[in-house]
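Take a look at this single chain in structure tokens; it is the form predicted on its own.
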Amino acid sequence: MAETDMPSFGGPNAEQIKYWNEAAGETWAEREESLDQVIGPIGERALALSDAAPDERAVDVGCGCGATTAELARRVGRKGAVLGVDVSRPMLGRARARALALGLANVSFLLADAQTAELGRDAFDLLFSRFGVMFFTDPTAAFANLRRALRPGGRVAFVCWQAIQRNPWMLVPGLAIARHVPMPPPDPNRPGPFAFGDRERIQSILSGANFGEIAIQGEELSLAPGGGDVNRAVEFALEIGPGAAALRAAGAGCELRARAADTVREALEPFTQHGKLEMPAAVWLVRACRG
């Protein structure tokens, strides 16, 4: 379970490079527990969808803090082999622990740049990631060299979130925390979570990186933020996500976040019934194939 030494913060992916292993990563890797309640169900469809065999080797694309790696690990089996691929040094260290603490002989790790690290040529059955692939400034040419890395007759499968529009658990406190801060709208076509938005630029990705049998299937569910306390949620809406990195970039005091905290409980309090919050999002789930 060998890990790297930090890529540079030079290249094609520098400012995500730099974001992941400074407070994001951090915070990410400390909240590992909350966000895998959140996001694990929708992971566990992107696995169902993989169809990771036993005896397969597979790339955990932006694997974070490893539990989809562990997953996938445990799937192939053995004489299986998996390889968790990420930029953030805090979220492999603890990808590289949860994997220690399983005993998996299985599985290595690479920090790295999937858009430019070579992996290989014709060296895994697939290529799998549970929101690890919006990241890139240019994707197509990550999924081309990440393609080479696929033996002929491999997949790709990965669950990516649709539209912020689409996703009110992520787009209702952001707005509230705008109300305090600048926070620009995102751009679609630059990397952040919701870059893989609109199903076209799915398809115009994958078939510019030479992958065919292109499915993409939209999925609406509920998410139980903060495990569905409005206090924790909001918790998490001032320390992850494009509001917190807004609060972050402004230098809020403690003053400024307690502000923006009432504001984020009151945009809450309407999708919480019963003492528990849950709100709506979408998501794409994506199966491609090397010819």
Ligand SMILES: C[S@@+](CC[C@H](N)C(=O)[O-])C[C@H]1O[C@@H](n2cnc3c(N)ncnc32)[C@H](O)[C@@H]1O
The other form holds:
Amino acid sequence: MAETDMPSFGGPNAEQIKYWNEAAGETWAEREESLDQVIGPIGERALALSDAAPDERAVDVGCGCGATTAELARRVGRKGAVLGVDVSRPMLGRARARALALGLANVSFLLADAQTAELGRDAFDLLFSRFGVMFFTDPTAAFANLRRALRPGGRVAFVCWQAIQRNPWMLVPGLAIARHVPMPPPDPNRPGPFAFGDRERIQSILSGANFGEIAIQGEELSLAPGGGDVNRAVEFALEIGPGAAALRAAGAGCELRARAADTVREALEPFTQHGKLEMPAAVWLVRACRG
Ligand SMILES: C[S@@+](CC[C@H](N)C(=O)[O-])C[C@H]1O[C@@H](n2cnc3c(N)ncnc32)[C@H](O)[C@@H]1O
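Could the form predicted in complex with the named molecule be given as well, to go with the form predicted on its own?
And the full complex, kicking off with our chain again.
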């Protein structure tokens, strides 16, 4: 499939495209390894749910730095194919480098908005995503577009976060940062990591896009932000996610960031046991079919 240039900043997801091509995308790309460590086990659960099998053609939606794209490529094998789609140039750069380093000949990447990209008709058996489908301004239109690329009987499998209240790993540092800078609570109907937090909303998006056999399974787990190291977790909270975005929006300088870091550290300490930070998290594992 042909590579496109930078996705248009004027499209329906212009705001998110900008976000993932500036600080957020750069930071993810730099912290790729530690982020993969934190969310890797959840991705494994989603990969297992996807049932990716030899010879299949899969799309990894919002593939980011390509960890799951590479794993899908291993599962579909030499005669299968995987396409990683993402709007973030820095993250796709990492994904390409990873595929090259692993010598994956069955992988290609597309810099494009999955809500509107023309991915072909009936071209894939599987749409997969690890935390890459919550950033569309019109998620029903996005899933309808993605569904067109699936063959009849094809399936979608993805993992997304439950509501922020069920994810203290993000809520706790966020509330700490909100003591220093204005930080509106995330609107669950707007693009963002918690946009698929409500099970009924996921159900209505997928049925609105004409998917059938929708199965949404909740799972609670614990995460070790910063690999379980509080200081690294504090850095992480100041660089990635809604709290980090609020600090950037407020133009926080060194002094304010240092004060926010202290408050975040204090808030995280109670979750440390035997020197290791572990925090509760909750996800939805979702599967549906194109009937
Ligand atoms: C939370 S990150 C997850 C990245 C990757 N799936 C992972 O698990 O490491 C969300 C990803 O979705 C991508 N994304 C956001 N909006 C998108 C869109 N409209 N089309 C394609 N990708 C998008 C971002 O650029 C980012 O790489």
